[in-house]
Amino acid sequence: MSLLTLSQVTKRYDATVALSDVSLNVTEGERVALLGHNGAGKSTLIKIVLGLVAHDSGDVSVVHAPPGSLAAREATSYLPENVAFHPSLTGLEQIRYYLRLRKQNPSGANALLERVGLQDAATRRIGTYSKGMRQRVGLAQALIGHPQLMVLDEPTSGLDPVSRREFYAILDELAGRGTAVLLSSHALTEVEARTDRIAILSRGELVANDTLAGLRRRAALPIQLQIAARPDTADKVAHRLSGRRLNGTRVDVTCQHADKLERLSEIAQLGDLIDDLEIVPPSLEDLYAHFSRGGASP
């Protein structure tokens, strides 16, 4: 079930297209990364889904709803990349008049500190509070309400690899449990294994919308094959593959998708002049970079 559908959405700011027949949907518990560089278009995708502005053509559905609806708002949370809070509150106050704000019991929001990694900082006031610790407010207050769809711009601005690592496990919770959910990022290493589809956008346009295996198919980027040979044979492994040696003992090998297999054929035919092999597909990174300035689309 979609519980956000984006269908041929234009914008325009006077002569600036900011969109262009965008076309995407989410999933009931499906994780979406929305890639693109600055000006691409993601801040204003977003603030349509939100009901910030109005898109000029195009239907936008937010979990059945027009956007901005009272239905839509309901039952979408949103944390943006730079959240800001008063800092003369403490952060159970905070949480405790955002659950107001949403008619939802204050006495939930030690549960919700909690959850985030900041029930020891509860009773510490905001402005005590790290760039990471607001995040984690930010976090909390979008957790209210089990929200059916999750918006989210670049959330783990400012946390440490721990606060990284338990937020996407927050994440894959959430989605586990239906709920929606589209992650706006530039950390592409961290989204290439925490998502289940990305979509890309250049000047406007969305030139790619696929899960990453989908997405590697369709650039047909080279694959590295890297080879540990055993000391006294990296050259004749080298010359046997036609590969390059590196560091006394690696090989690499380039090859392309279709040929993967044979020359994994061609590798396994070495016996014991070969200790190790890793195959290293095409980052997100490289994908991302086709894409953008060009590549197959979607």
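Residue numbers count along the first chain shown, from 1. Bear in mind the structure is a predicted one, so any value in this text is a computation, not a measurement. Compared with the form predicted in complex with its partner chain:
- In this comparison between these two forms, the chain bends at a hinge between two rigid parts; from 29, 216, 50, 158, that hinge is at 216.
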Contents of the next structure:
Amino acid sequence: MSLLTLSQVTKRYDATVALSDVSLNVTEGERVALLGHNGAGKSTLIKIVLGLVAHDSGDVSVVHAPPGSLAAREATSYLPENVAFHPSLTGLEQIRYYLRLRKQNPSGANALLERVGLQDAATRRIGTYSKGMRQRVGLAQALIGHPQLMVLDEPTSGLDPVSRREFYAILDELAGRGTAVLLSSHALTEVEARTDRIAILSRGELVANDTLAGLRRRAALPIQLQIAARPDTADKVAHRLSGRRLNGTRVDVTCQHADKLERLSEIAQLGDLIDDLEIVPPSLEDLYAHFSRGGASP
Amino acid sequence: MNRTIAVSTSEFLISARNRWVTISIVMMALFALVLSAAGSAPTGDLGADKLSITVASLTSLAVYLVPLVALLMSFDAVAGEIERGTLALALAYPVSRSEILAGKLLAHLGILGLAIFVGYSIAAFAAFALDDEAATGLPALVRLFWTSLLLGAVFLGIGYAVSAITRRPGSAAGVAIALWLVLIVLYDIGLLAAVVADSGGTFTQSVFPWLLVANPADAFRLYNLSASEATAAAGGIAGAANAIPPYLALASLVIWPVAAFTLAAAAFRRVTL
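Form predicted on its own already given; the form predicted in complex with its partner chain follows:
After this comes the whole thing, all chains and molecules, with the earlier chain placed first.
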């Protein structure tokens, strides 16, 4: 069941086209990463979903309701980019406030703060928090009331690797319970392939919308096979495979995805000439650059 | 309603932390003390009790101070949230913009009420200490209290509207102070100049009273003075107070807060992020 549906959504700011004919959906329990450079249209898309900005044409349905309607807001939680809170309030007071706004019992605030690892700072003012801690308060408020749809804008920026892993663990748990998650990021490496699908925006257009494996297939970027030859066989290996010798023992061969198995069997036939073999798929950066340059159509 | 109360609880907490509660109470208390000290001198043969005279002085004080404190508390309400980046998240919550604004109004009005109550109580105690007949003036003091709240509500609403329209705290503060100057100070001076130039003509007879009632601060002054025993002690525009029925001034004081809040809510609805 699709909890977020955008079909052919277009938004213009005067002469600038922020979103052009974008269609995207997120179903129950699905985690979709929305990628794009700054200015690609991610923020506009998120604001349209939240009802903070009106779209010019196309249809948007947020948990079966119009964006920004009370029903949509009740079912949706949001973590803004660089989330900010009033510095005079403590983490506990802030979360109690958000609980009340969602008509939940404010006594649940401690449990939420504990869940994001802030129990020790709960009674300190948010003004004294680090960026990562504020981000955790933001995550805690987004967890209130088991939302059906979660919209997270650059949620992992400012988090250290350990916190990022904890963050994704919480996300996995939510998705397991059926929450649809849309999270934006400016880098593919940030989402750590912990999402089910990746949508890439480039200059307001959706240029990719697929699983990571699907993106790799479609991009058809060459795969690198790094072969470690024995000291005296490197030349021979390079010659037989028509590869490139890098140093005394290393030979590199690049191939397309479709040729991968064939090349591997060629390498395997060399038998004793080979010491080791490493297969290096195109990096996430390569992949992202390929699509965000507009290298493919959806 | 629950959401409005949630907003107002949070706002009250923030105002308390920002010392706004303390600042406004100390300000009102200080002025009340100064007035009481000044008013403790023998007043001659005014025929009014001490408290009624104090109420007249407090009216002249409140007409400047209450709008000022209200504007200072409210100019940041929307613009500050935009600047801090806290508004987008609040608007994503299932709470309407009017509920947010109403919550802020409730909190700010509460703080203002507290400050006014403390200030007026000090003045009342001083009057009671000096005059056994002071109890006669109590109804006037009670009336002054709730009309002060209405006056405060007007300027809180105006402050929110300014905040939502300018969207920047710096501009909002500037516009708020300019409005205070125009509505509270210059408006009266302008009217006075017009009346002097007109020297009892049509303007003074038929236009001037309505212009007085149209201004919430003047309506506040008129209503309190016309209902007061100590009109003579107030001077200034007191003469005009007799020309206008008190219910008109009261109507102005009731309509203004509603109008100001409606304007603020409309301006807030137009804010996009």
